[in-house]
Amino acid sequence: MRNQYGAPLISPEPSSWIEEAAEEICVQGYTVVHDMFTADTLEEARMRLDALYEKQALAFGEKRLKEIGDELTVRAPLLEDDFFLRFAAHERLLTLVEHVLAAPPVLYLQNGILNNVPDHPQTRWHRDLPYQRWMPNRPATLNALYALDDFRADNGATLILPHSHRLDPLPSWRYCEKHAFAALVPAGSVLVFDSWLWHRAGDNASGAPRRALNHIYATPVFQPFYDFRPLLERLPHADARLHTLLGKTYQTHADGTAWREARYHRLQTQ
């Protein structure tokens, strides 16, 4: 049965995998979920995210991408992409965060990471929310990050401050030197944690880029970064799941009406 809001989100007695990494990303603030794409998908993925940034590197300006702190990022992948699509909808990451968020999740952001170089602007500590000032007593939204390369401790795996999701502000310096550590998730798994949590790049000496692709996953709460809506007009087939992660079913409407013609179609085709 699927959750309701405010339903209580850890199992006395976790019988799933589902219930067991709810529980890890709640207490501990991060879990790490396996085997989600092949070798062959993984090394796609990886060809095209390199060739858009180059596209978008070429189209604001690598200078200019370096002016504002934003070089090798790849902005909304999916909406240039529908291949990344498959990252964004899969299955079995939808159904944890369903059951985390205890609600339909809305599409927050994708973005492509390319972490080639030791000194990366990810690599200073940060939450993914980084305007959000208050805490919430259950996770909110969840960040979704792939490995599409191995993450390792010489490639600049990422830096996670686990329980730190209930922490703000930043602890000291040196309380993340000592308790914060590596993600080593291999290629084709995806770590799943809190927004809240602090956490950054790490630092890459392996003279080989290492690439992730994250997600943030939101309750209707939070307007998405991006308008993901265009994408539904290439999609004529895209279930109710897909139009409420990608932002219809919650969108701003013009006035009452609007709203009460949307709800009613809604209605009307569950």
Ligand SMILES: O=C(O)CCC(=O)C(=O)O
Second form
Amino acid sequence: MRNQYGAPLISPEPSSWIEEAAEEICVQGYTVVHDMFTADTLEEARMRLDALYEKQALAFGEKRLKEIGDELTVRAPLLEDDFFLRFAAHERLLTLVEHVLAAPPVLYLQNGILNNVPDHPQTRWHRDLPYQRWMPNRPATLNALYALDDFRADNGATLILPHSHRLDPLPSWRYCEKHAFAALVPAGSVLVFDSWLWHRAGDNASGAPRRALNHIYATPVFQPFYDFRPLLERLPHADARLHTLLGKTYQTHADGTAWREARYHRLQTQ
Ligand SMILES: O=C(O)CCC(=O)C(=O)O
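Can you give me the structure for the form predicted together with this ligand, which would complement the form predicted on its own we have just seen?
Once more the chain from above appears, this time first in line as the rest of the complex follows.
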């Protein structure tokens, strides 16, 4: 074994696919795990995701979805169709996630993305955890973005900026566009990345949908000890700050519709 200085976050001599994948996530911010699902399962997943989107768009209203910038997204599919649990709970994926987070992971979200158009809401550069102005020195949350269709350059393959999970301040859009890398992930494989990695959906100019299923796994950071929300029922004049303080503003939503309604309400009243 070659000598090295410092306390390594990663194995000095990776000897399994998990250690190799973990090293790629830690150093460049992402890895791809191949052959997670068969063509038949993918076919069924695409069909079920399209059907769920129709259902959700009808229930919430296409116009209102556009008003909150949430069109062509399927919120929490596994809550409405447990077929999608197999993606969130894939054994190989969970083993990798648990290894990298060094803790049993909690599912933070699952969303389907129907990238059918060049200006899908996810085509703006972003990090996946909203409201975070800090940067962990090792992965705190991980994304698992399954390709349900092949990710190709012409159909909106995810653009990622390697190493950007450790960049602060963030680079300009121009730099991102110049140095972005199109993740050409075959259908059935999964792009696993540090959620701090700067990324966006590519522009789909192919005329055919490019579907994906995104997950975020987290360690239970900053979870309040107690549920203080019942106190608010006794405080009818509580202001917005008190609502936030006692856990009402950022509570976990019952499902995708509840999340959308809260967002709609917030954007209307801002
Ligand atoms: O669809 C993609 O390629 C990226 C999706 C994405 O950026 C997200 O869900 O946060």
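We call the rigid core the largest set of C-alpha positions that still match within 1.5 Å between the two forms. Numbering follows the first chain given and starts at 1. The model shown is predicted, which means the values in this text are computed figures rather than measured ones.
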So, superposing on the core, is the move of Y217 at the CA at least 2 angstroms between these two forms?
no
Residue shift check between these two forms, rigid core fit, H243 Cα at least 2 Å:
yes
